[in-house]
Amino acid sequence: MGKFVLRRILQLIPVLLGVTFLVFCIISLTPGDPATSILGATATPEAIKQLNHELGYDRPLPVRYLDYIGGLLRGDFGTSYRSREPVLKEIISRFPTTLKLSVAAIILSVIIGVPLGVLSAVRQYSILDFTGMITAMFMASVPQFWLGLMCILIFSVKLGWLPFIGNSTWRHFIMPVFTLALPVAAKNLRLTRTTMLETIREDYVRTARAKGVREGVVIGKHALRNALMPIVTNVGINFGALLGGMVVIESVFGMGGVGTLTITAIRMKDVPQVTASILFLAFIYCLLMLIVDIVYAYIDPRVKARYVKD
């Protein structure tokens, strides 16, 4: 297991380098320059040229990229063009908000989606199954920004129950969490139903029932455990997608997390901030995938035996 983990960590290096190269080049080659974004269109050409020189943006792209990689090797993620602060400091200060949203949303999506998926599979073609699948298809197809705006309109503007701007109290997180969780819960429901329907038709499930094992034990201990592999993968992927896809929801609700920081940096052409933010989220996503692989070993003994052998 230790060799497997070490090998996977070493594999992160080329992946993260590739992410860094793509993001750095794309944001650098887009039209415009950071000085114009910072000073505004009314600034004089001399002032824009001077600020670009101070930021080092007037140097060739390969030189700036190699300098950036050299800084990464020394633990320096760069300095923001906009705030003149270390970019890692800004990311760390905003990451707790993004993490809270993601963790709460993924937990809520599992609590809603997995049990309903199991019930839909156990009671296939029932009213519960039909209603759950129709609701899941609807929720999976609804854009998150529209769902967030509808929540604001109903629960904040019309009813006045919840605040919709900021992140200072737990009440500020209710609508963003539900907005993020419901589409993911719909995906979990559909996947859980599909995998459970396949599992409960297996021979070992029929054998357990023939031996007189209680239905709750058959479903919970035998069928669900063996159906968890794709569900765990889906939860891990969705968790990583939530971490990296907070731009829209954080903008709608004014949460001030890493997503908002990233979109602001893109608008200001803040190359170090954009690159560091996406690199940070990519690293977290890769770690999540590693954790998913390790969880596999505790769900399926066959996977654990392979890891031990490796």
Given for the second form:
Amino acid sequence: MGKFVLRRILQLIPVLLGVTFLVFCIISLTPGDPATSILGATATPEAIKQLNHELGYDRPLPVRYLDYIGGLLRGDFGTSYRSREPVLKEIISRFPTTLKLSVAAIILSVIIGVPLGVLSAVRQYSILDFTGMITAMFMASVPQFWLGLMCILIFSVKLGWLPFIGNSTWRHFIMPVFTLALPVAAKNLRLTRTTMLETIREDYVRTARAKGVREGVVIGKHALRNALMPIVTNVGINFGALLGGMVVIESVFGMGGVGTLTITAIRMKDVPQVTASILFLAFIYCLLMLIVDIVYAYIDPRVKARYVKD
Amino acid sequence: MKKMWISLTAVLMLTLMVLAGCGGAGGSSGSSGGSGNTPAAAGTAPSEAAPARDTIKVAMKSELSTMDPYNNSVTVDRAARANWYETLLVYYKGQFEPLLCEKYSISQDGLTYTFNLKQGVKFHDGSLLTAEDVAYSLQKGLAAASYATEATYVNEVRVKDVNTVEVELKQIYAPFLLAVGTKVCIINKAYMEAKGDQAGYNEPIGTGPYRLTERVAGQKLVAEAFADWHGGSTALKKAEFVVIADPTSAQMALESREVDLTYILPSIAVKSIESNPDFKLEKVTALGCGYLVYNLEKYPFNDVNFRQALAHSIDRDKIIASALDGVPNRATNLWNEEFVGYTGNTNFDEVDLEKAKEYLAQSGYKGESISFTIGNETYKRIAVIMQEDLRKVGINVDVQQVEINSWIDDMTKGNFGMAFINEAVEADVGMWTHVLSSGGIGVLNMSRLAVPEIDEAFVKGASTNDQAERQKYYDQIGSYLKDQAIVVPVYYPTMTPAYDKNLTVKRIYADGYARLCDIRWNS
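Next up, the form predicted together with the partner chain. The previous block was the form predicted alone.
To see the whole picture, the full complex is given below, headed by that same chain.
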């Protein structure tokens, strides 16, 4: 198992190098230059040239890339063209908000989606099942910005129950977490239902029932455990997607996270900031996938046995 | 099953712990600002005995893009830092008012500006403002890229005595006071030299009425009143600027009393906020213009008849009513009456489809499809309305939206046919030189206008302090723009700051922002 983890960690190196290369090249090769974005309005050609030179943007792309990689190896992720601050500092200052939102949303999505999915499968074609599926369809189809704005309209503007601008108290997180969690919960619900429907028809489940095992134990211990693998994968993937893709929610709820930082940096052609933000998110995503693989081993003894054999 | 429930309970508790970890000790959203959803903060008129509130929460559309006071490219940055950094002068409603200087004078030859500083002005660290600080700041500002044009005119900045600074120009530069006097932030020389540029900018020490006390990346800025401010005591003791990028969220934040003042609103909400007795809304015509620009080097825009056809086809009132919810005022020229050197109402041509068809018939246009590129979703509605207007006279337009950086690149390199642009320019007609002179080609002169007479008129207009003479040159430019239909001005961008009815905002500057010292709660 240790070997497996070590191997996966080593695999991260080429993956992350590939990410830096792709992002650096794409953002550098798109039209425009950072000085024009930074200086804006009344900048003269001389001023733009001067600033691009100061930023080192007038050097050839391969030279800039190798310089960037050299910096990375020394632990220097670069300095933002826009704010002139170290890019890692900018990311770290915003990451707690993104992480709190993602963790809370993913946990809530599991709490809502998995039990409802199990119930839908166990009571297939019942009112509960139909209600669950229609709700899931609604939750998956509603655009997040609309859901967020409706939550604000009802719970902040009309009822005055919840604050929504900023992140200074736990109450500020309720609406954004709920808004983020619902679509993921819908996916969890549908996936859990589908996989549970397959597993509850398996022979071992029928055998357990024939042996007189209580229905709760049959579902919870035998069926759900075997249905968990795709659900865990789905949760891992959605967690990664949440970390990098909550720009709309950050914007609607006035929460400055890594998503907003990255989008702003792309608009400003802030190459070091964009590269570092995406590198950081890719690293977290890879780690999550590693954790998902490790969790597999704990859920399914067959997977664990394979690791042990290795 | 029991295990499953235990696991679910554990997960639920974990969620609660994650959320609880977000908050810290506080449990109230209002914090010191008193904003929030409590009845007291809900905008109900305070009783007569109640003291006026002294805190405020303000919505801004973005966080500060830079802490560098000499990077002038973002209006939000300039508006926020005007609370902790000050300038020698301020420009308000067409007048220069002394701020850090008691008075200023211009020598007979127009080449030397003398600034006599206000005495007893203190920086936030308690040290006194001196001419050394002002000279240091001016030199630092003029070395920055944002002041590259102004720097070419300045020969020397010198300290005359402890309270007097002189700036000597190489040649007369009429917009000098506006471009430098009201723009360059005065910083503390000793503090900056000890701290270094970036660290010094990150923890600003200025002479302004407020000190920046907290900056949470992507979230908020907190400013507290500076007790020793030379302007006296301020009504607001503490202010929180919160970042709300989404205009609809900002509207709801105002309506739910999450914020007391917002500088961003969706244009569609302006009428409803205006008619809501709980709020006040001001319409401030910002400096600049939204206009149709086309590439004069390319067919068919190199034909004046075709350009005139365009100018007579576009219904600006319809655009303002339909695409901009009737908020901004119709443009009569590129510049408005707030500009120094305003040339009066040039009155670009009204919509006249028959005349447009006549011009089109005289042009060499044969019905080809013309590319109309936009770099911003905001202008899509405008472009579509223009497309429909032009179709009526027989001009075929293909509207394309491209990524903003690609759009800028295409525009500056001349790889476009027609486009819509909203240009923000300092309050002096002379500043449009970047947009309309041949020297600006490749940067801001998107239309690629290169007419020696216009170049000369801009140079001459900036080279005299005689307003009547300046007016003559700018009239000449205005007439040329109209006669040759170089651009089609559509509207003057309008800021719509909205705030609680219990607030009094003494003045809002032409950039659409107020300084905190001009705001107070009614007692």
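Rigid core: the largest C-alpha set superposing within 1.5 Å between the two forms. Residue numbers count along the first chain shown, from 1. Keep in mind it's a predicted model, so treat the numbers as computed, not measured.
Peer 1: After a rigid core superposition, would you say the CA of residue 146 moves by 2 angstroms or more between these two forms, or not?
Peer 2: Result for residue 146: yes, a 2 Å-plus shift.
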